Amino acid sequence: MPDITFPSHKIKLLLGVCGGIAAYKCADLVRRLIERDFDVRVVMTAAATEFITPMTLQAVSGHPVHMDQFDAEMEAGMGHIELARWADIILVAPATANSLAKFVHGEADNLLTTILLASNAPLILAPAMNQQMWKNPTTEQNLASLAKLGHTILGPGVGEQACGDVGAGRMLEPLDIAQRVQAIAFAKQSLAGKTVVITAGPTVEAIDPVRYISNHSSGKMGYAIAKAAQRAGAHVELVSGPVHLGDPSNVVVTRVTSAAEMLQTVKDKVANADVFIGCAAVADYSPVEVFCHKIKKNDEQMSLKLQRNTDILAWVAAQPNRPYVVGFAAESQNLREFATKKLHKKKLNMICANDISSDCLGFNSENNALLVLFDDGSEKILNVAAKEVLAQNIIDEIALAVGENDSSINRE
């Protein structure tokens, strides 16, 4: 999302409605957005008018609905330029597979796509499509590209679809979208002036000058979260184990190797943090003795004595003036059970759990899926998506919890 400070006046939201069955929900969505003090104007594609009439959306928004790229009633007849300048934020719901493909490739064959090219306003997309279309690799690539450009993806939800299929692809409900858009619209204010400390990647525990103990963490999830937090206006301190990733823009990166080094760096940084996100895959154990020289192969078997490393996440959560603490749980079985135990045992505010038994998710993958549990007993299921998409969803949830302007928002 572009680095834009929203104005002090009522936020001007442009709603783009594309041609999907979920378009019928947009009348309720407009109403929900207006309830949250947005000034809403609507742009419809030609296909969208097959599912809901412009007159309906005009009635609920209180403004004419725009469909023509060259509108004679707008200044200079350049409707796309006027609306692009007017919008503080753009929401596309439903965002169909066809529209996502057009946005990625910069097509400008209708009023909505032309506005998106002509505007630098933050863009939020609420996808809606058949479950098989959602799972199509082309759609996945398009979503990943849009996320990398900084655009926000909301959903989709899981359930029965109009075609009779069951799966991911349903547009989120209007109330959910409106709450999330409100949180995002004020995320810059709610995280501005706040410090977020994030750990990412693996740690490496030396055995000798050649050998070490580590894991398969790529750091991609933690780095994606750092980028999302920075876009939300936070001062971000990223403590990274050894990874093959470049430093995110405008993020302070401290690179460490071992769990002990990561712990010390976190201790130095977390005292002034408002949020701590423990995304790193920290080694649970390290060798008691680190040999100065390479161990030679003399025996058929070798015993290695290990000692328990300090649990960084638990240490942060135990501090008297602790920040909002978010943990991660990578599990190969009993995901909910083990994540719930970790949440309560370590006294976390929030935990993001992922199943690492799938070869195409988690470590070293571009995608993931998360079960998010909160200390108040609520939960969110984040379906399979690019890690950049999930990172933005996580930051949205944190903004709901700690944002100064979000006290009236809940996750129900």
Ligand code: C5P
Contents of the next structure:
Amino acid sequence: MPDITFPSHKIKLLLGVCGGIAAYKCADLVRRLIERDFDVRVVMTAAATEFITPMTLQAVSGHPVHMDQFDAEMEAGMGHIELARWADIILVAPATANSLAKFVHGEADNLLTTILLASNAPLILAPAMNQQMWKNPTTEQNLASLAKLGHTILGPGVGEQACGDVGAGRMLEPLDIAQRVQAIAFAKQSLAGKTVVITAGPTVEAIDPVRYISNHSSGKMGYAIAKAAQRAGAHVELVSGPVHLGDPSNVVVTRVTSAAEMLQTVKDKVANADVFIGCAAVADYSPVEVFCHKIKKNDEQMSLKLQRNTDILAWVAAQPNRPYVVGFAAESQNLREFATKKLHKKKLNMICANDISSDCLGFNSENNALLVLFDDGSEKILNVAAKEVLAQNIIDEIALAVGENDSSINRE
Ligand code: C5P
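Requested next: the structure of the form predicted in complex with cytidine-5'-monophosphate (C5P) (the form predicted on its own having been shown above).
Shown next: the complete complex, the earlier chain at its head.
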């Protein structure tokens, strides 16, 4: 997302409405946005007009609705370039699978897509579509590309759909969207002024100069969280085990190898942190003795004496002036039960649990799905999505918890 520097006048919000059944909720959405002091103008795609009339949105917004790219009268008044320049922020709700695909490829075949291409305003997308369309790998890839470009993705929600299906793909409720857009617009950068320390990747515990003990971890989730925190305005310290990923820009990266090094670096960094996110797959044990020469094999069995490594996450949570502490739990069974135990045992504020029994999620995959549990007993399900999308969702949740002006926002 481009740097957000909003002017002191009312924030000018351009609402793009695409053609999905959720468009019928846009009258309410416009009212909720106006209640929150946005100056709202509406652009509709042709398909959107099948679901809600321009007259309705004109009546609630108090301004003519823009639809036609080649309407000479509109262009003479406020044309597509003026609209693109006018907007301080653009919200597309509902954002259909078709329109998302067009945005990804920079198509400019209708007024809305043309405005999006012509504007550098921050873009917020509230996807809505059938659950099977949402799950389609093409849509997943499109969402990942949009998130990588820094656009904000709100939702979708889960539940019963107009077509009778049940699953992920519902547009978030208008009130929820309006609150989240308000938080983004008025809080500007939700973690501005905050310091966030993140661990990522595996640790590697040497046995001898050749062998080691380690865990599966690509580091992708932790790196995606570091990028999302940086975009949210935080000063980010990333303490990374060995991974094949480049340093995210504007993030301070300290590369470590062993759990002991990771612990020491975290100790050095965490004193002034507002948030600590333990995303690393830290080895639980390390060899008591590290051999300085390669151990020669023989025909006998071999035992290695291992010692417990300090739990870095629990160590941070036990400090007197602790930051907001977020952990991860990779479980192959009893996800909720084991994650809840970890949340309490390690005294965390929030835990993101993922089921590692599925081959196509977690570890080295591009995607993940998370059950997020909070210390106040609430929870949130983040459905299968690219790690970039989930990272942004996690940062949004953390910002809600540690932000100053966000207390009015509901978790779904
Ligand atoms: O207990 P378990 O290893 O499943 O907990 C996982 C969480 O604890 C992760 O957030 C991980 O980063 C953190 N952890 C840690 N130090 C360890 C072991 C786990 O920070 N030694």
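Just so we're on the same page, rigid core means the largest C-alpha set that superposes within 1.5 Å between forms. All figures in this text were calculated on a predicted structure; none of them were measured in a lab. Positions refer to the first chain, counted from 1.
If we fit on the core, is the Cα of Cys352 displaced 2 Å or more between these two forms?
No; that C-alpha moves by less than 2 Å between these two forms.
Fitting the rigid core first, would the Cα of Gly62 be found 2 Å or more away between these two forms?
Gly62 C-alpha, core-superposed: shift of 2 Å or more.
Once the two forms are fit on the core, has Arg36 moved its CA by at least 2 Å between these two forms?
Moves: yes, 2 Å or greater.
Rigid core superposed: how many angstrom does the CA of Ala178 shift between these two forms?
Rounded to one decimal, the shift is 2.3 Å.
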